[in-house]
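Take a look at this single chain, the form predicted alone, given in structure tokens.
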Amino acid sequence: MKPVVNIKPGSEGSKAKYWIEEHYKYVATTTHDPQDLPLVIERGEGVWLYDVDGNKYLDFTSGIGVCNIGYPTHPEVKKAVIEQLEKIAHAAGTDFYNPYQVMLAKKLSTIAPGDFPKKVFFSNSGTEANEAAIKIVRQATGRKFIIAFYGGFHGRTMGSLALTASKNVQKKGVFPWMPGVVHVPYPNPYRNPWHINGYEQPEELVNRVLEFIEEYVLDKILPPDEVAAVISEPIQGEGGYVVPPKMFFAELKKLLDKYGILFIDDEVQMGMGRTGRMFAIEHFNVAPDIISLAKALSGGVVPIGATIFRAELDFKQSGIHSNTFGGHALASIAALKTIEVIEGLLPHVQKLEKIFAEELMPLKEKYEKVGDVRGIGLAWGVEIVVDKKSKKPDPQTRNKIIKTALESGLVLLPCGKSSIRLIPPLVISEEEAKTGLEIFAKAVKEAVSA
């Protein structure tokens, strides 16, 4: 199967130009770009989505990492939704008890990492299970700082937005928000404060974070029997797809352990198989004491964020955290089903994992834009750069990549200042994989020669 373009995307006269215009009219500003990913989806069907004007593009992008299971509904879990529809699908799981959402937390809380008893507080989205992690960490411990990462990405509500430092946009004119967090270097291997390659030096690198943590933060501005946790994704998403070295989370956790601060690892994107692992974490051989799940975790068909935790940090008292679609009974059964979905597709996710790389790596030897390729499973990130030299990140460049795949019918999406991710569906076949692969070279190629 091939991508077939024959109306140029939010060109003049088109259906999709129509809509986007009405979108302005009526729909608030968020994250859109009209000029590079003119979009407008009507429907979708495995790894391809088709728009308003019939064209058909594959989709790279998974719905922002939602949709790891495909469009539009996986099967098997149409079949699970449509049965738990006929019995019911909200059934107030914070007042009442239900079976569906105990079912999904025993779930959850056997297959995240760590040897000891979990349990799992629901919600509706990412920035949702992460307010839970701060108001669980703060009350368990009774202490108030938490320390997050340059380039990490928890969130927009204001106390997850005070984690978040990947753009001073997502900051911009909301000031106050949630106070009390710290934010430190993510050890980057391409691009850190300390000029280390980190590729060919991973331990020195590692040291140098650990030592900014210790000696700068905890010795000279934060109490470290005052801090709460510290805050990572796995692997950062909105921060460019950013691998850290191997070892860095278990010698992290080593030092949090050293002063009791609790460690939260957000897998609100790189969960749910996206690596090749249920959760990204497992790659780095550590227990969280915390885990945020969102996006992926029902399969796109209704929203859902879990928080899974250490049973002995559960809330101390009733009533100090709820909401009203916690628990939701037909989302607990979409999310059970999902689960047991990717569990299947994992092997086949290690195996396409190897195809990105021999495709995806020459690209940073053959060309000077392209200054990094890095990626685990089918979490890839590619970032482009004015010269390798200077290592200045080229957002223009990388904007026209992305609309000249849209163009010829492969749908991507930015992240990081300059970078490009490439998270397919975890169901796209070898060859679905390879023509996604084939169209996004040839578009490096034309935007970097021009």
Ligand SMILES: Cc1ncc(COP(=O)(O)O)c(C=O)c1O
Contents of the next structure:
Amino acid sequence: MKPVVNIKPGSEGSKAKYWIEEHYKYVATTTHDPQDLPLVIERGEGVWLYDVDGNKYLDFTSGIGVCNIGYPTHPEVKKAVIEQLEKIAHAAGTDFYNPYQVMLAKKLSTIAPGDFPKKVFFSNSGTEANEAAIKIVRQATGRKFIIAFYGGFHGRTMGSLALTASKNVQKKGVFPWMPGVVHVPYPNPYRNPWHINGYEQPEELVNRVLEFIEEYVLDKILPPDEVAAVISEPIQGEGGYVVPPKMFFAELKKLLDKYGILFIDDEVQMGMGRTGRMFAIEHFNVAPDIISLAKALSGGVVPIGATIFRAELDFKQSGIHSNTFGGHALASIAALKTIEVIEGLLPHVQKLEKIFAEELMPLKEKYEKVGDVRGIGLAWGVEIVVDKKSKKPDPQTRNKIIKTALESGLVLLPCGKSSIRLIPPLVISEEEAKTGLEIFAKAVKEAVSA
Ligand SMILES: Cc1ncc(COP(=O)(O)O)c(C=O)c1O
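Could you output the structure for the form predicted in complex with this ligand, given that the previous block was the form predicted alone?
Now the full complex is given, and it begins with the chain already shown.
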């Protein structure tokens, strides 16, 4: 199967143009960029998206990391959801009891790393999963401060926004957000304050980050016995699909344990099989105290967020934290089935990692403007720079690649300052993967040679 783009997306006279204009009249401004992504989606099938003009695109975005099991959703999830709809969708899961959320909580507690009892708080989104994490660590430890990483993205509500540090526009004009957060450098092997090549010297990079946390933050700004937690994405998503050195989280956890500081692992974007493991942190040989999940957890059918945590950290009293939709029956059933489907897809994702590596890595050798290529499983980032020596981000060329790809039938999303993420649904076939990677390579060639 090949993409078909007969009508240029968003062009004069297209249905897409009409809907985009109507959109701007009635829908609040969020993150759309009509210059680069004039895609008006009508429906999806497997890894393919169809726009309102009948164009057919190969999707390398998974609906921003949500539709990991394909469009409109996996047939098994669809079946389970329809069956559940015949029974009940919303069962007021925070005031009454239902078996569905219990089954999901039990499953998540079992599959999450860490050989200790766990519990789960349910919500509706990634930002809420992190809000719950903030409350859990504060009330459980009695400590107030949280350390987060530069480049990290954890959501946009006032608590999680305080943790977020991927772009300053996310904080523009909305101060004050939650106080008590200090940011530290992430061990980005390609781009870090010490100009260390973290691919060649991973230990050196990790040591610098840990030293920074211990000597410059815990020793000079935040008394360690007042720090509740460190939060991190296992691989930074919005920040650019940045993969830290293998030993980082185990070393970080050792440092945190020394001071009784908890570790929150934000798996909202990288969890649910994206990296070839159910949780991306499983690549790093460490068990987080708290894990936040959302996005792909319920197969894109119905919003859900989940905060998995050590049982002993549970809220001390009924009413400290709750919501209306938590423990939603339909969302719980969709998530249970999605997990089952993803469990079956993990070997496939691990296999496809090779194809992505083989097709993407050479771009770095071939083109001066491809500064870095990194990834695990089906989570890949390609960073576009002015030239290799200066490493200066080149968002214009990055945007050109995304636009050219879209017009050739491949949907991509940016991340970081000048990176592109390649995150197809996990159900993508080898042939579809190769088709998409070929279009991508052509779009890169065209944009960097222009
Ligand atoms: C790692 C991470 N955490 C949290 C969030 C926030 O999730 P939501 O947009 O569902 O609130 C995102 C969203 O992109 C994310 O990537």
